[in-house]
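The data below hold one chain only, encoded as structure tokens and taken in the form predicted alone.
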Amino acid sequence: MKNLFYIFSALLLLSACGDNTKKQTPTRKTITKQQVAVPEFNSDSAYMFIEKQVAFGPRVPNTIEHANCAQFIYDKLKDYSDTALIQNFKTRAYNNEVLNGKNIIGSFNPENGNRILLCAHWDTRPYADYDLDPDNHQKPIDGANDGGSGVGVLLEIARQINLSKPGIGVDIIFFDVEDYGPPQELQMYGSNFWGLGSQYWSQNLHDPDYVARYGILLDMVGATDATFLMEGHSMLYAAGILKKVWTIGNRLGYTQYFLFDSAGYIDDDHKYVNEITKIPTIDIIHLESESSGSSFFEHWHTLGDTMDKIDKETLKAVGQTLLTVIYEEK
């Protein structure tokens, strides 16, 4: 999934200050909180949604496991959203194989022109090419975190939105064929081999007139002690949105997850959404700082990306932060 490039320049963090005059009374803050009723994110439910996906087996395009999981995700999204559809498409992989892709899309409050986009990829890597055992390099992964976690969080958010409508329109897109890039042994680093579903959607919007104020991509958001750094493309295209989300996460007490540290540029789905649709989109993605750069979570693209790596506290941190972003949006 994604290539990791050079480290982004150091970020200047914004801070706000105010005085304690009588004009800024605690009453005003109290009223604001009462007006915004943010649902409680259920991490048990999100965990169950991940478990359901993993139970199908690796969700590799052109397999029965992939088709069965697509139907499960679509059925859930159809239950929760006002409208749902599957955007079927064909695309060529790095090896010239034709893949049958399915972008799964659900919309809430479709008549509301004030919209935000939430997205994740739902397919899984056909190669465990970063596994420590070379004999596993041609085996597909479970993708509990890499693929499953983002979908699980967003399905739970969809369930919550169905129970309590926010004041804005929301679209959830599960991109397909994100992770079918070449195995590392081939040394093929062209970025356009990745994110094929998001590239297709960005060039063929499900609604030709579709517009969103901004987007948020989730990728690998379920591992224990996950850290989310401020990724390069997110800062380049949507710095204000990134800082807003990180500030809300920290306000809610999730300071150990949402770190105000710069990271490299990741060729993830949000890159194509930004470059092609011009919708400013950020990536909440597990990155770990190192002296030489940033790395993905320990079991990335290995057979170890299994359900036992999923932590409900991490799911809660991401899900509650996103729900707060949605329901506080004007």
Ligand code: AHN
Contents of the next structure:
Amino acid sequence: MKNLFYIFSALLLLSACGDNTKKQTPTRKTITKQQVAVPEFNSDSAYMFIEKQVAFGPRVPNTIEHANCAQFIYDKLKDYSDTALIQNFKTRAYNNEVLNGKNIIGSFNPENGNRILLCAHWDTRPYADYDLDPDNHQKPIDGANDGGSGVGVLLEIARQINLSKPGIGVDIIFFDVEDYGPPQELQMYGSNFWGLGSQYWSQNLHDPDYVARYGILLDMVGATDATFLMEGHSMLYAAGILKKVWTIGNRLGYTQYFLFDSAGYIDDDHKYVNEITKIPTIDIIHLESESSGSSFFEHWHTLGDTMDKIDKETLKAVGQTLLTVIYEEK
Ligand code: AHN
Ligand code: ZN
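Cool, the form predicted alone is there; where's the form predicted in complex with this ligand?
Expanding to the full complex; the earlier chain stays at the top.
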């Protein structure tokens, strides 16, 4: 064994002496500086995670379909993360109904103090109140894009993180009861009846010492030719994060998706995370530019928000951009 060591050392010395130009190469430093390669986001896998959710039926709080889908999402997150939990809560809707909510949380590299938060809502809207046919306004939606897509992308990211550990800590939170806001006909109830799960989590952190450097919310990230504009609250609270994510998306070639155009203020889950927890959080949300401002994707809150509207190229653009953000983060 010792002889082998001497032979090896002699060889090393010889090679070092033999090439004067390479003498300065700091071999050890190169090894320690090496970053984990960015994994390939698999959009077929993300698509399947959306199909699975939609197959349960509409995921409306206080229904069996909602409970069954919660179990599915929790089981997947438990498989892929280091620790997973369900934060159960009760909340009151605009109509005084008491809703049983479940925020589903998975943590990766829990020992690492350098963390980022990724989130999406997993419940679906009980009313298709923007459907062209008024007969459908009381019917619940499939929510393939609005609900399903953000969860699908994040479950695939969870699967990738499990396969190859990034240099930072990551927490994934699936917020419940985002979409139980008052129907179009009752808008006078105001906007604070949206995002009830994220409001609950922000006021009752699953870990009282929880901190993250920043957060990224996904909402409606699966439709064909989706455009992600610079949403108002994201720019107000986390402009630097938004610019970093958009720049990476553009560098990867997803220039048609990540547009540097300003949009209005959306009362989405990130608003509450920003205002209550102070974690600077952006919203990657599909918004269309219009002369009068910006609007949601075409099938928003209609019975048309179905699986056939989901496009793997859009899932790939969002998923690969997020994986790059995660694995390039220091
Ligand atoms: C409001 O329209 C007040 N909030 C939209 C947030 C949302 C609903 N995202 C998806 N569904
Ligand atoms: Zn919605």
